[in-house]
Amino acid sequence: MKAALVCGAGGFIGSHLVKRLKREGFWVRGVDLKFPEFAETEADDFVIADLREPTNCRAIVDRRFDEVYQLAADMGGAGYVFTGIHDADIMHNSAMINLNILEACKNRNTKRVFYSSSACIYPQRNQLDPNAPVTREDSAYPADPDSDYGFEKLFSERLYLAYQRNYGMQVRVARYHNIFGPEGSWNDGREKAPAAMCRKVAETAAGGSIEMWGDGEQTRSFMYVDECLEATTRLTRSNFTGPVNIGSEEMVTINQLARMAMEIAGKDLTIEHIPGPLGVRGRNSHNDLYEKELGWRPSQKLIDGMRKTYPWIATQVEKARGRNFA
């Protein structure tokens, strides 16, 4: 039986990845600071551990794993990443995790390691036009991310590639573009735009209004978690190192995203635009390289993923209301 290690298995993507690997017949160890919040983990072995500590990483990587997925990071949505008040924690915590995990894997001769980087590494100068952002993989340099989160991700990409060159490891690096779906953050300040819009719509009675940072004309693309996992496992098992984008090419404005949530909910709401952290003006995945190297590109429409996500978040909203009235 093949064995896999999922770092960040208590988080949104990591918990879904554990389920997929179990369906594929892997023995899976998950590790995180916390258990998954919204469902029991399906990992064969789940360890609560702080991966910023080298001794913990050495204990976790106590054998040679066939596949390691390094998703653990200090991260969140715009309200967490772009305020500036978390920059030191984001850079320190995530860099320490990557340094420790790579060294532990090298010392156990675990060669195949997937690293989840981010579209936030792309230069802000190429993302000023909301209708024509540039996110080709070769556009990453000269480096100029719009956040220290992006700079840390770019550093860690180079760290993984250096370990491959110097130690014969087989690293795989992907730049995730806004992954969403059920069982993710939805009300803790780390949620991404799809979850935030679904929550606001679910919390608001018909005829009311929701708040949105900025004018809502900033653009993004959003990829449903199942397609992210398909792209991730294909890349990990391929002969292509990357870095490569993993995301959807269906670009929408945040206004359109909010209206999509309203349509699913059957509510007619108004949008109140307020000041707030925004990130770059436009961002969209560019998937030609992934298709060239792996012969696959995502196909699921955003509306289909939102139809799966909104009911789950609406249920969480109702549960929270019930607790508040209890």
Ligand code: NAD
Second form
Amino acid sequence: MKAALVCGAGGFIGSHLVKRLKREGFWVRGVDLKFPEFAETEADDFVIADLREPTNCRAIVDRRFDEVYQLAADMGGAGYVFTGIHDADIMHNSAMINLNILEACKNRNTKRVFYSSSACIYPQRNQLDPNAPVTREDSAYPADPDSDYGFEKLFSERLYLAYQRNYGMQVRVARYHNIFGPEGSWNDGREKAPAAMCRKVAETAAGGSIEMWGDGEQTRSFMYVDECLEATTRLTRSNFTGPVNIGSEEMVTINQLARMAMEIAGKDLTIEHIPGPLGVRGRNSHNDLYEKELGWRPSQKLIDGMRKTYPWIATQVEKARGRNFA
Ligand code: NAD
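For the form predicted in complex with this ligand instead of the form predicted on its own, what are the coordinates?
Next comes the full complex, this chain leading.
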């Protein structure tokens, strides 16, 4: 039986990945600071541990794993990453995790390790035009990410590639672009735009208004979590190292995203634009390299993913209301 280790298995993408690997027949160990918040984990073994501690990492990588997925990071949406107030923690915590996991994998002769980097590594100068952002993989240097979160990801990408070069490890590096879906952060300050828009729309009565940071004309693309897992497992099992983008190429403004949530909810709300942390003006995934190397391209429409995400968030909003009235 094949075995996989998922670091960050209590988080959004990690908990979905565990389910997928179980469906594929793997024996799965998950590790995180916490259990998944919204559903029971399906991991065969779930270890609560702090991966900033080298001894914990050595204890977790105590056997042969066919696939290791390193998704653990100190991260969140714009409200967490772009205010600057978490920068030291973000850089310190995530770098420690990556340093320790790689060393533990090297010591156990682990062959194949996937690392989730981010579109946040791309230089600010190429993302000023909301209609024509550049995120080709080879545009990453000279480096100038707009956050320290992005700088840590760039450092760790290089760390993984160096372990491959120097220690014969097989690493696979993906740059995720805004992954979304049910069972992710929706109201804890770490939520991203799709969850935030769904929550605001679900919380607001028809005819009311929702707040949005900035003018809403900044552009992004959003990939549904199932497609992200398809791209992630394909890359991990391929002969291509990366770094390579994993994201959707369907670019929308945040205003359009909010309108989508309203359309699904059947509510016509006004948008009140307020100052807030924003990130770059435009960003979209560029998938030519992935298709060239792996012969696959995502195809799911944003509206279809939003149709699966909105009801889940609306249910969370209802449950929270119930708790407040109880
Ligand atoms: P998430 O925050 O839901 O999951 C990360 C998990 O890491 C959390 O459960 C957290 O508890 C765990 N973690 C943090 N510090 C830890 C520690 N010291 N020891 C053990 N576990 C620890 O995030 P996600 O959305 O599932 O993202 C997974 C990965 O993908 C992250 O590395 C993230 O940077 C990257 N990424 C995600 C997106 C996205 O849109 N979701 C975009 C770009 C990159």
